[in-house]
Every structure is written in structure tokens, then in C-alpha cells.
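This document opens with one chain alone, in C-alpha cells, the form predicted on its own.
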Amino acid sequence: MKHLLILVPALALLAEPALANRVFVTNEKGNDVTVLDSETLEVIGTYPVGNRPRGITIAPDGSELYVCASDDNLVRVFDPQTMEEMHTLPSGPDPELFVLHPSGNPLYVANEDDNLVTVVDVKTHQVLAEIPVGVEPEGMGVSPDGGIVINTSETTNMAHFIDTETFQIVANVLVDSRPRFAEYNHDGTKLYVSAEIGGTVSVIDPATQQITGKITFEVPGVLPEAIQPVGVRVTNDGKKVFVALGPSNRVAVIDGETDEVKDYLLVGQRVWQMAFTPDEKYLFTTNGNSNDVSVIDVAAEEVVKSVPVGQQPWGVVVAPN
């Protein structure tokens, strides 16, 4: 017996399975989000969400989901495990992108059509501000120790810097043409600014504010006006940068010491938005046009998985527990 007490909490042991993150994915045209397993890839459901569903963010705790249902003009707020809807915060007209302060409150939602940005208390649902930038804003980044919000603006072509006490803008960097997506290292050393029609990502010191270098993309057999930089994400450990080339059907490898690109992964139609795993195994990215998540191995910088997920697949977040 006294054998058998030892073997059966080892063997128990041995059974528990990974734990395993879900990943949410909003489909800009089923109206839906779709919820995958991290560790099968394999669909858990879909759940509607309201119209035009886009920019997608969860709490550091995982406790609540964020939905930019643009075409209500609202941010629908759901229960991650159950997906059942607890309550709307006010977002200005047509959310598009958001960011949530590190420490998970306010949100700060981009307003394309009314060229502002929407500061909204998640936990009393009360607009803070309302922050005039540039024309049609739309990506949006936080600084790791929450004291700068960064909004791009696609018509003013600029990266706007944003004091997240005073709600007011101290720079504006220029950057290419329609700036889509704003990313910090996780030191905050280092900013990139992605460019759709300029083709190219700035690289922005934080602390002068200054452009220090811009990278540019390359794919053979790919015409250069396909390359559109989109989405940007960094590992925790700043040496790897990945940036999603829309229709190019690419996503750059970039090493993030030297900002030199490495390799390009082929994915999914029109790659658009990307999420690690907390452990940054796998990088999920969506495919708006061939309906698909694509799932590349961090660490082997190779695709290794092509999941169906719902119409036109646009931001993805992956709950940190």
C-alpha cells in the first residue's frame, strides 16, 4: 500500500494536462468571434458579438473581454469564459483599435471618423476624455510603464505622443504614409510604427522622440506595392519582431538588437493582426481574406498550423490565464 500511495500521485502527476490559453478572434464580417484552444488549435466555438467586430483586448486578469463593435458604436464587454455579454462602455463612433493601460484601466479607443481618441473608464463606464489628433485615427500603443499612449493617424501620416495624466499630446512624429499599428519593446527603449502604403516601419527612440531607423521589406516574386505593414509584436526579450504584411501574404521575421529582417513566413490572405501565447510558444495571425487564423512556432519561426475560423478574421488577443 505504502507503494501504491507513492505511484498514484506521480501518475497523476504525469496525466495533468498543459494548460492551455484561449484565443479570441473577432470576424470583421460574421459578426462573431471565434475561440480557439492554444495548445489543440482546434475551435471551441463562435459566439456573436455585435456589427463589425475589430479591435479585440482582454484585462491583464483575464477577467473581461473588449470588443470594438464598430458599426454600434460601442465596446461590448463579455465574460471570457462564457462569452455571455455583461456590459457596453461608450467608445465614440466606429472603434476601430484600442488599447487598455497596463495596469487594465482606462481603455483608450481610436475614433477614425471623428479624429479622436476615447479615454472610458472600464469600471465606472464614464468617458474621462475625449483627445482631439490627427485625421483618421487609428493604431493605438501604450508604453510599458503607462505614461505614453501612442495614436497614429492614417491622413496626417503622424504618430501622435499622448501624457496619459494630462490627456494631452507632447510630440508628433512623422512618419510613411497611413500609419496602421504603434508597439513598444518591452523595455520601452524602442517604438515601431508600421506604414501600409508607405511600406516600411519606423523605428522611434521614446525618449528623443526621434525616428532612428526605418525598415523596409522585400519579398521575392511579390510586388512591392502588396508589402503593407500592419500589425507589429515584439517578444518579452526585444530580439524578435514580427510585422504582418497584408496582402503580401507575409509576415517579416526581424531581429530586434540589429532591426535587420531575417526571413518571411508565407501565411493566410491578407494577414492582418497578431497575438502571442503568454509563453510566446505560437503567434497567432489573421487572414482576412482566406478566413483563417495562422499559427507560426515562435521559436522554429515557422508556420506549423492553418486554423478556419470565421468571415474576414481581423484582431486576435490571447487570454494570459
The other form holds:
Amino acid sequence: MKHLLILVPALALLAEPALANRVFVTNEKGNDVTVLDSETLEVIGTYPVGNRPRGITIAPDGSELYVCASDDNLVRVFDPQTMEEMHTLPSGPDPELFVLHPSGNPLYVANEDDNLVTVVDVKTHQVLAEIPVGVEPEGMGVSPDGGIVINTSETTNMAHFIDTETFQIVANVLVDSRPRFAEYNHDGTKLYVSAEIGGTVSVIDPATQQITGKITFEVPGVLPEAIQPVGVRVTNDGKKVFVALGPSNRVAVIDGETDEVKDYLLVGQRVWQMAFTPDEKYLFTTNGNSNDVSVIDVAAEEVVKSVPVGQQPWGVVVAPN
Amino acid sequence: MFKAIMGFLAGACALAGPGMAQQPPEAQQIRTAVLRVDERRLPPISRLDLPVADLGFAGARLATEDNDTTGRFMGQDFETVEITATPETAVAEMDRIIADGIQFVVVLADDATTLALADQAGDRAMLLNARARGDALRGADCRFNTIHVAPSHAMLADALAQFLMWKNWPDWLLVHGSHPEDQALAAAYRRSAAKFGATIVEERVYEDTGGARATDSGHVQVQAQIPVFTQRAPDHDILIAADESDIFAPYLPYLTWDPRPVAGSVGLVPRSWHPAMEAWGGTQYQNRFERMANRPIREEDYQAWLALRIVGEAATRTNSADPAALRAFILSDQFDVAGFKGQKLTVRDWDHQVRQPILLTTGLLTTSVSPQDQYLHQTSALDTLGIDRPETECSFPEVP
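Could you please show the structure of the form predicted in complex with the partner chain, as a counterpart to the form predicted on its own just displayed?
What follows is the entire complex, opening with the chain shown before.
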């Protein structure tokens, strides 16, 4: 009787269309990845992934998990179900952050110490190209049609537009100091580039490569220097933009149509990267100084929980299935 | 000023166009020099502080590489000439640099030589002071053509004072050396104590009598001498050492009569940079420097790097190589530069000191970064460090 009672809710859960997804968080100083369940918000496990893991992403079909092992100078590829290492990819030195082509191949990697973007074929494990960019490349974004990859260089202060067919830089846009992240909206009409020291997010028209607006931030009671925009995420409908504001411990919620700040959500300390669940119910944020992840209810625009993870959480990705 | 802003707008437009992918046929040339003036000095007390041949130059090389990488996208080419001199030859070297057509000179020299070089250059070149820390150089002896990238004594003392007040250690025993620069640093600590409400319970002078500081058996004498030297001091929370000349401070920790921590020139030391700094992107900066120079970075390297990044940043933002345009932009309120310190670094218009957070470091780590959170300021929290506008003794001639 007791067994039956347990079985019934389990079956009911399986029948639900919105299954729980696995959330993967890299812990830069812990050299591991913490895996969470996106529904229960509990930690499933912690797995070693190599030295100084930072950027993390997952194949569109959920078959392969990619981790920048910065101090190993390569990308490690894991089975997202078992967290067993499948193989490694050559990434060039000090890979920090990367972006997958929307088709799932290739992978575009920012080599922070070497002023390069390395393009790696995830099937053949071959380096397809090395593209010289500005000093300290970090942010990587890709246009929804996959035609353009954006790299931001933190000391050069530019967003470099790279043609994915020719691997040539086709435009450079000078933005404010220390650009950390580049993110397109889903119809490809806007590109958001955050500037950590400049304290702004530049809104760029990808068609003309012109800056059409700059989002600035002001939080009462917080020193302006502490407001350092890093991660940017846009909802599929383009209506909400979330910007992680670093040591101000806030995530800004922005109207994606007017680019005006609507609210600031208090999260953990030094918030950098963020990831949505596929249904956009939740947004997860990595808080590097409080060693936790904040969970934001996207519709309600509220922080609903914080979950302790490993040492200095850096990147986060949610499995698509 | 007006010209600089116009240049900036033109640059932004040009940059945004797809045409910027190709380098223009005629690259803009931005030429700079680093002039390091080596004084004859005793070897340091600790061999860990032995001078390195590429001191300052290595930082300048990294900055020039950084500037050149950005320059590839701007059609700008950066070149830096490295020159070593003695106090006797420095002025002639400055003339040669200027005769060579260079108008931005990073100077690594003591206060007197820096001032002499500034006067020699006059309106022919802009100096970027990457070593001298004296307050007079930014005060009564200030020169319009000099930007002080190195933090001042007053900034370093204030940075430490803020931390000690937060720590609730307001009673200081001040021990300073007998050389003029030691006395200048001691004056900065007196000023900081008054500014932040600390009390200097007593001052003692450690006379440099010219004896051997470090010998094979030196520690035996030192072990006997330092406790005696520090005994019978009034109650204090901490000993502050002001020893710019590296005569005695490293001997103080663990040998003081009273069991008290030591700060200032040893112990908890205020600095512009530290090779273990990892926050704000510092890790990759350290990695890049160490890979290039095969040694940990020193303050002079960071300061020379920052000096040349200031020139590079101005060239990028103005899309210009015209020295007058770059000077005007650097001195305008439009200018800021990132320096791995978590916030914009800017230039004070009243004495041309670069505003910057100060690291409080032990041998191995950054213990804290000032300004401390509780010290507020109406314009910039960074102006709680050093000589603020109302108290400056610097007066620049009217800018034409």
C-alpha cells in the first residue's frame, strides 16, 4: 500500500509535459560543476570537471555538455546525464567563455590570455580557425541565424562582429570599459553588450552596427562603482531583458521594447552569469562571492530561492530536455 | 577639449561602419618613451626585493602590446622607447626624447628628478609619473604637464588609516626614518591621523647611521636592537613604519617590545598593485604579465602599464594620434580608463593625480582595498584618499 502511494505521484510527474531540467553551475575555485534540479531546486550532485571551470554550455539536443577548463587550456565535454567526461576539445589557451552555433556546431571560444577567438568543430574535434581579436576577449554571442558571432574584448573595449562563413571580422563597435557579455534578442534586431567598468549596456542595431541606446543603472543606497553589468539574458518574446550587476548584488529587469529599467532584484553577492529554464519559468544567477545560485521567477520578477553551490560559482546552463 | 570631443564622435561613427575591418593604408603613429632614472642605492634588506633589469619597462611593454592589439582595429600603431639614465644624465635624455618627436614620457624617478624633468620638458611633452610618491610634487611643486599615475603618500596613508579606523585600531606608534622622503611619508601619516581621528601616541626616529643593515650575523644585533628601540612606548594598537629608504622597517615585525602588529612600509602595506591580486580580472592580467616577463609584477610595472594605457585609451577614444588632442582628452572630464581595480580610473583636475583604489597587502595577499565603504564623498569615494580639491596647494596657470 505504501509502495503504491509513492508510485502514483511519480507516474503523475512523468506524465507532466514540463519535466525537470538539469541546471549545471561551474565553480571557478572549486574545480567542479554543481548540478541542480530545476523543479525541486535541490542539488543533485557535484562533479569534478578540470581546472578553473568558467564558461559552460550544452548542445541544442542536450547530448553534450561543454565546459571551459581555463587552466587546462581546453574544453572538456561531458555526458550531461552521467557527468562522465566523454572527450576534450582543443580550445586554444585559457578558454573563458564560448558560444555554440545555433545548429550545435561549431563552438566559438574566447581565449582570454591570447587575444584570439578559436573556432572548434565539436564533431571532428578540429580547430577550424583562429581569429585575432582585441585584448582579453571574453563575451561571446551569436546571431539567431548563426551568420554573425560577436566577441567582446575587455581591454580593447570593442564588440567584434565575426562572419561565421569567412571567419573575418566585418565590424568593430567601440563600447564602454570592460565589455563582458554580448546577447542578441531572439529576432536578431537588437544586440546587447554589457560594460562592467563603464557601468552600461550598449544597445546595438546589428544591421547598421550603430549604438542606438545605452542602458544605465542606479540603485538607491548602492555606490555607483559597485554597479557592474556582466551577464545579459533576453526572454524569447524579447519583452524582458535581465542584466546581472556584479558586486551591487542586483539583477536589473529591463523592458525589452523601451530598454528602460523596470526593477532591481536583490540576489547573492557578485552576480555574473545567468540562464533560463527552457520554459522561461526560472532564471538562475551565479553569485561568485556568496557561493550560491539565486532563482528568479521570471513571470513574477521575484527571487524565490537561493541554493548554495560550490566555490565561486561562475557560469550556468540549463539542459534543454 | 572641444577638438577632442569632436574627434571622439568622428571616431565612433567611423568605427561602427563595416569598413573598419580593413586597416587604413596610413596607420596613425603614437610614439611614447619610458625614462627610468636609476639612483645609486644600497641593496634592499631582503633579497626578494632585489632590483630587476626590466623594472617598469616590462609593464610598459605589456601596455604597448595591449595598445597595439587595439590599434590593429583602429589603424593605430604604438611604439615605446625605453631609456635608462642616472640623475646626472636624465635631463639630457629628456631633451633627446623630445628632439626625437616623442611627446608622452613615462618617468620612473625620485621626486627631485621627476620635478627637474617636468621643468625641462615644459610644454614640449606630457610626463606620466609612474614612481615618485611625494605630496609636494602634487602640491606646491605641481606642474601642469605631469600626470601622477603613482599614488601619493597621502593616498597611501589615507588608505591605511581608513582600514585601521574600521578595525578600531586608532592609537598608533609612528616610527619613521631620518631621510627626507621618510619624513615626508611620516607627515602624510600625521595628516591622515588628524583626518580620520586616529592618535599618534608617540613618534620615534630610526636614525640611519650608515651601519651595515644586512650582514651574515646582522639578525643577531637586530634581534637585540629592535626590542630595545621600541620599549616603553605609550599604549598603542599598531606600529606604523614610515621607511621609504628601506633602512629598518622589514626588521620590525615580531621584534617589537609590545606584541603589536606593524603596518606602513612593512606588514600591512598600502600599494597600487600586488602580484597576488586576483579580483576584477586581475588573474588574467597577472598571467599575461608573467608569461611576458617571466617574473611576478611589481608596482612600478603596474604604474608604467597604466600610464601607457592612459595614452592608448585616449588614442582609441579620440581616434587620433595628435598629441595635443590626446592631452586635451586625458585632462577632460570625458576621460576614464580601466585598470583592473573594479572601477573607472580618472584624473583629478586640481593636481593631475590619477584617482585609484589602494590595495592593503600582506606578503601573500590583498587584505583589503580602500576606500573603505563607510567613507563617503560628494563627488567620488576615491577622493577620500589623498589631497582633495579644497586642501590642494597646487595651482595651475590658467589653461589657454
